[in-house]
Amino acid sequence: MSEPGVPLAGVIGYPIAHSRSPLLHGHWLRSYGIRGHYVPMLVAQADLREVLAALPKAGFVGVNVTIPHKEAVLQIADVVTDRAALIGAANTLIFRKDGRIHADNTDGHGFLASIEQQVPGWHPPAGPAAVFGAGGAARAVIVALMEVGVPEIRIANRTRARAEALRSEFGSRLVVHDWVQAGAMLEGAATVVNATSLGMVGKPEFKVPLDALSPRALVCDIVYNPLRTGLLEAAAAAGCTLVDGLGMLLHQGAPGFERWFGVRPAVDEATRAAVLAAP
């Protein structure tokens, strides 16, 4: 039990021995000299509601959220930001001192802040974007790409229909391509982004042809694990700029630190480096 006036924080899933989430916040809360803790919690579905209405009265401040339960706190939590109710989750709690508990999502932010940090450059209005993916990850990607002005969003998902929910919710910028067809979303293409866990250690492939890559277009995975997937290397090959997928975690991290710590930290290669330090 921790001593009064400390604060806890961690990140709920199932399963969570994977989260590099207590690396990042460990990495932090040690840098600014924090008298808090951030633990790993497994939390099984059946539990999730229980569970977030006793960690308040146990002194968590608040929690990151991993799978499966990033939709269902939608349904538990008392304020729901603009945010997170567009893009159909959360991944971040504040738990408020009156006791109400307030679910927002920073995987957009980290996303864009990722892109920004890595290539200072970028100007996404130069062209189309092509995602892979409509789960989850991509949501929060498709959201992003259109608050900063991208004209077209080409989308293609394994299970079409999903693709297809996207384009009907969030209207006629997003194009729905097959994915047995998915690389001919790579023509024109001035942004790519694999929103998929393709290509992830002990994950299939990705395996979408990539002759239509333009050296010109930036190419993102949010897949970390490893670092340089088989989609940047081949994009490394075709000469297009790169941007992994550790950036996200690392900044979609801060804005949870800061109102749980009362420090907004800052995402450097000291942070890098504390993270990829596990195997």
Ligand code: NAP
Given for the second form:
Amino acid sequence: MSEPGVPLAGVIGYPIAHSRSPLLHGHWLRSYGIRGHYVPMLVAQADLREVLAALPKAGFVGVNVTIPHKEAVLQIADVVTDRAALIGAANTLIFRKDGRIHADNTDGHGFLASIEQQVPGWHPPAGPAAVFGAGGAARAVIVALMEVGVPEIRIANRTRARAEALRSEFGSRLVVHDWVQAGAMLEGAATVVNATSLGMVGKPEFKVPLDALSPRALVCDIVYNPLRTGLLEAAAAAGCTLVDGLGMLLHQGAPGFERWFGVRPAVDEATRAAVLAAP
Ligand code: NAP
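Return the structure block for the form predicted in complex with the named molecule; the form predicted on its own was the one displayed.
Below, the chain from earlier opens the complete complex, with every other chain and molecule after it.
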């Protein structure tokens, strides 16, 4: 239990030690002189419901949710935003004073805000987007791209059925390409997004051929470890505009922080440095 008036928030997942959210929110709490705490919590699937019921009683005002609980929390929350329902996952919970749990997904906001900050002239309706991946992050990216008026969203995923399922759900603005010919999606694509885990430390490299990539394309890799992925290196060599994955991570945290602690935090160089400080 916290001291009265000292709000607590945190992140629940399994595993949780890798999460950078405590660095991010800790930085914001210090920057704004807020007497609150943000803690990582290792929560097993079997304990999820019980933990979420108990946290508000211990002074928690909300939590971020990470793997593997992002889908399961939708069944436990009392109120689910349309966006979280559409994406099929939540990453931000608010414990309301009336005892109800409110679930939202801010990954799409983080994705868009990061691009808008790093590339102010980005004009989503200008041309098709090519998205690699059909997992949880890809769903958030696709919903966001649809919201801002991207006319056609091409997707390719190793497991094609997952991409086809997205098309059935989100409609004909999505065009499914085969993973083995995923490079063909790049022809005329204005926005290119890697939403797979390829290129991440410990995972295989992203090896889709990039011959069709236009130098006018904006290329975003949502993988942020390493910050400069193989895809971004190749896109830089092709003369593209680059957006790394760290901005998305930082911006997705801002709405939760504002709801829990009452201040809309800035996402600036100091924020990036704080999160990059740890190995
Ligand atoms: P996920 O639901 O597990 O999806 C993983 C995706 O990667 C799937 O499309 C999967 O394809 C694909 N994939 C994995 N291994 C592959 C391989 N060897 N070859 C081809 N495709 C492969 O994970 P997620 O939550 O969407 O996260 C995806 C990545 O985004 C992770 O690296 C995560 O760290 C990053 N992310 C970043 C942010 C941010 O704020 N920057 C936010 C969320 C996620 P299959 O369907 O065929 O398995």
